[in-house]
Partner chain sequence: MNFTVVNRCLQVGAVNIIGVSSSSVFLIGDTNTITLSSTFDTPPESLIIGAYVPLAPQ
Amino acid sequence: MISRYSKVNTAYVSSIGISSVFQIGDSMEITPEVNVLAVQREEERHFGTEGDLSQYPIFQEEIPQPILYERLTTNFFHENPSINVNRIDILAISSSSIVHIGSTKDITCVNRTKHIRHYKENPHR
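Just the chain, alone, in the form predicted alone, possible?
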């Protein structure tokens, strides 16, 4: 199969962070991974003992993979082998994300985020 190529005149990205990728050109494999513990409190308090990710099973659990029961056969026809874009504006790429101008063989992104909220009073009463 003849692959397509991309032409982008201008790309502007304000921010890239936390295991993210802005890739121009072809690649074989991209595997960004990030573990995040996000603690929010109504009042600013730091206990100094937080941040041990081993306390939370979400950071050790195996990620289930899809089981493919059928053999997949695909065919593609690209009438025009080029993708032309004048300008790309991106505010932020974050938390195991990818913006890719080009082709890649394999992409596997993992984002494990544990959110904890501490309220002064129970908000569900």
Given for the second form:
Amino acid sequence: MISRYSKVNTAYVSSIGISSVFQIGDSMEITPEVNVLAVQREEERHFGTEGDLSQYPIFQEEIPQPILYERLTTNFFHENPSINVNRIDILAISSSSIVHIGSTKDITCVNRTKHIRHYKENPHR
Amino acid sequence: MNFTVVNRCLQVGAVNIIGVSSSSVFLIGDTNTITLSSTFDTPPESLIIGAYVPLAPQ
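Can I get the form predicted together with the partner chain as well, since the one above is the form predicted alone?
Entire complex below, previous chain first.
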């Protein structure tokens, strides 16, 4: 497929976070991956030796992928080969995400998050 | 399967997004394939009540 061209007049992005991409222009392949251990504690306390991710199965388990079994014939006609956007406002891009102005070929993103809350005493009692 | 697309005029005024997060894509352009995977684990035992001890020490 012959790609179209993208025209954006103004783009504002405030924050780009962990393992994310803000791409202006064409690309071939983008494959961001991230493993997150998100710990919320009642008070701010961080032990320097924490976070051995191999102790949690979520970071090793296989993620099933779709099987493409159907033969597909594609036809694209670009009567107007441009995509026009006047303005983009984005507050944040985070956790293995992509904002892409332009064309690409393959995008494969993986995000694994383990979330833990840690209280000193039961807050619901 | 035969799949035919005719792209005519595409004109967008303004896009306002709070967040693109956890294995997501905002694309202005063309692509062949997109594969997005996201797993999120917060089981009942992930709520810990007790003294602060290091989690998964190395």
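Because the structure is predicted, anything quoted here is derived from the model rather than measured. Numbering follows the first chain given and starts at 1. The term rigid core refers to the most C-alpha atoms you can superpose between the two forms while keeping them within 1.5 Å.
Peer 1: With both forms fit on the core, has residue 57 moved 2 Å or more by CA between the two forms?
Peer 2: Residue 57: C-alpha displaced by less than 2 Å between the two forms.
Peer 1: Is there a C-alpha shift of 2 Å or more at residue 26 between the two forms once the rigid core is superposed?
Peer 2: The answer is no, as the C-alpha of residue 26 shifts between the two forms by less than 2 Å after core alignment.
Peer 1: Checking residue 42 here: with the core superposed, does its CA move 2 Å or more between the two forms?
Peer 2: Indeed, residue 42 is displaced by 2 Å or more.
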